[in-house]
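Form predicted on its own, single chain, as C-alpha cells, below.
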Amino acid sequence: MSVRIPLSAPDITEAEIAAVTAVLRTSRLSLGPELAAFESELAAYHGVEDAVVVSSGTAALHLALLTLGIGAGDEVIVPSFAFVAVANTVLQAGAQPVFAEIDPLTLNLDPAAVERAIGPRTRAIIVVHTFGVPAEMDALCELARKHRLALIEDACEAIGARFNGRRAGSFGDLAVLGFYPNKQMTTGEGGAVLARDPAYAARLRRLRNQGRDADADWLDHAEPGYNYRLAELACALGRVQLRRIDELLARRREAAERYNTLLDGIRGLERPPLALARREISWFVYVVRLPEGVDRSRVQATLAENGIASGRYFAPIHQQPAWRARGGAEHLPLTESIARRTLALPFFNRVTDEQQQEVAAALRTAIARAM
C-alpha cells in the first residue's frame, strides 16, 4: 500500500516561493546577499558574533572538527545513539570517534558517561541535542573546561531549544545546525556553523570556499578546502523559514501535546516527556519507546499496511554494519536496550489532527497484535 501520512513533510508557504523566485531574477546564484543575509539573521537568533552557512549539517560538523584543529591521533567523545554524520565526520577529519552511553530521560550524552570515556587522546566532545531535547549543558560545559576539550554542539535537531534560557548552538566553541526538509525549518539541503571567535569564522568560510580567504582572488587559495556553498536559492528560502520559526515551533509543539493526549493508555508505551526541568523543547521528532516484548518489526509492518509511515531512531551507529566492519567492540547497553524499542511516527507542520487520530489507532491495533 502506498504511504499516505508520511513521515516527515516539508512546510513550505507562497512567500517562500516568491522569495525563491526573486533570486532567480537576478544574476547572483551564489556567494550574495541572501547568504549574507541569512548567515547574520542565524547569529541574531542564536544570539552569537556568527553564523557560516554550508551545504549540510554533515558538512558543518566537519568544517567544525577541522577548525578546531581534530585529526589524526585525537579521539572524539559522541553519542551512538545519533545520526551516524556525527561519527562519520570525525573519521573524515582524520580522528577516531569514541561512543558514549546516554542518559534515559533525555537520550542525550550522559555527563558521567563522557567523563569515563575521556582519555589521554580526547581532544574534543560532540553534544548532540537529540531529537530537539538540549543536553545537560552545564555539566558538559564544565567537564570541557575541566580536562581541556573543544565542545561541538550538534544542534541540527534544535534549533529554537533552550536550556536555562539560552538557546541550544550558544554553548559550544563552535555549534552546527541542519536544515534538511525532515526539520523544524528547512533549506532544502544546508546547515550553518555558529561561531563566537572571529578567527574560527574566517577559518569556516575559507574552508567552505576551497580555501580561499573572503578578500582574495578567485583563484588564490591560502589552504586545501572544501566546495560546501549553499546557493542563494536555499539561503532565500532559509531567510523565510526562520522568519516563520515561532510559529513552525509552536505547530510542532501542539502535535506533539495532540500525540501525547491521544496515545494516552497504551499499555506499556513510554511516550515522550512534554516538558522537562530547564529545558524548552524544540519538536523534531515524535518517537515512543515500545512496551517489552513488542515486535517492532511487526508494528512498522501493520502501520505500512494502512498507509501509515514509521522510522527506527536511531539504530546504534556502533552496531552499523560500516562500524563492526572496523573491528569496534563497543557494548553499551542502555543505548542498545533503547534504540530497540524506540518508534518515529508521522511528524510535521502541518500534520492533521484526523492524521494524527489514524496515527494513534493504527499504532494500538498493530501494538497489540504484535504482543
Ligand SMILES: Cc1ncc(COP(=O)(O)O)c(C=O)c1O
The other form holds:
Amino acid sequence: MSVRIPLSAPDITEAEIAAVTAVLRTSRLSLGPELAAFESELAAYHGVEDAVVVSSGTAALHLALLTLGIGAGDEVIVPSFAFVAVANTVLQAGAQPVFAEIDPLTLNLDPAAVERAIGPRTRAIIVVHTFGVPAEMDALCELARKHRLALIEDACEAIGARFNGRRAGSFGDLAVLGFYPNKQMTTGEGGAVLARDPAYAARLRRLRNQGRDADADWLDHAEPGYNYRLAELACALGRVQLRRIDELLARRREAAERYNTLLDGIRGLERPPLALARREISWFVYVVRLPEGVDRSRVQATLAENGIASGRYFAPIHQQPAWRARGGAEHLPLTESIARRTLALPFFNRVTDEQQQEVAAALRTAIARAM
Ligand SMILES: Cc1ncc(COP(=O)(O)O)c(C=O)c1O
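Given the form predicted on its own, corresponding form predicted together with this ligand:
Expanding to the full complex; the earlier chain stays at the top.
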C-alpha cells in the first residue's frame, strides 16, 4: 500500500510561496539581501553575535570543525545515537570521531561517559540536542572548560528549545542548525552556523564561498574553500518560516501531547517525556520505545500495510556497515539496546486528530501482533 500518512511534511503557506516568488522576480538569486537578512534574524532569535547560512546542516558541521582548527591527529567526541553526519564530518575534517554513551532519558550525550572518553588527542565535543531535547549543558560546558575542549552544539533538531531559559545553540563555541524539510522549519535544503566570535564568523563566510574574503574579487581566494552557499530563494523561504516559528513549534507540541494521550495504556510502550526539568523541548520527531521483545520490523510492516510511515530513529552510527568496515570495535550497550526499540511515528505540523487516532490504533494492533 502506498503511504497515506507520511513520517514528516513541511508546513508551507501562501506567505512562503509569495516570498520565494518575489525573489524570482529579481535578478539576485545568490549572495543577496535575503541571505543577509536571514542571517541577522537567525542571530537575533538565538541571542548570538552572528549566523552564517550554508547549504545544509552537514555543511554547517563541516565548516564548524574546520573553523575551530580541528584536523589530522585530533579526536572529537560524538554520540553514536545520532544522524550520521556528526561522525562523517569529523572524518572529512581529517579527525577521528570517538563515540560516547547517552543518557537513557534525554537520549543525549551522558557527561560522565564523555569524561571517560576524553584522551590526550581529544580536541572537541559535538553535543547533539537529540529529537529537540536539550542536552545537559551545565555539565558539558563545564567539562569542555575543564579539559580545554571546543564545544560544538548540533541544534539541527532543536531550533527554539531552551536549557535553563537559554536557547539551544547559544552555548557552544559554535552551533549548527539544519533546515531539511523534515525539520521544525525548512529552507528545502539548508543550514547555519551560529557564532559568538566575529573572527569565527568571518572564517565561516570565507570557507563557505570558495575561500574568498568578504570584500575580495570573485577570483581571489585567500584559502581553499567550498561552495556551501544557500540560494536567495531558500533564504526567503527560511525567513518566513522563522517568522512563524512560535506557531510551528506550538503545533508540534500539541501533536506530541495528543499522541501521548492516545498511546496511554499500551503495556511496555514508552512514550517520550512531555516535560523535563530545566528544559523546553522543541518537538522534532515523536519517537516511542516499543515494549521489550516486540519485533520492530513486524510492527513497521503492519503500519506500512495500513499506509502509515514509520522510522528507526536512530540506527547507531558505529553499527553502520560503513563504520564497522573502519574497524571500530566500540560496544555501546545502552545506545544499542535503546536503538533496537525506537520507532518514530508520523509527526508534522498539520497532522490531524484523525490521522493520529488512526496511527495509535494501528500501532496497538501492530504491537499485539508482533509480541
Ligand atoms: C543532528 C543532526 N545533525 C546534522 C544533520 C544534517 O543536516 P542536513 O541533512 O541538513 O545535512 C541532521 C539532519 O538531517 C541532524 O538531525
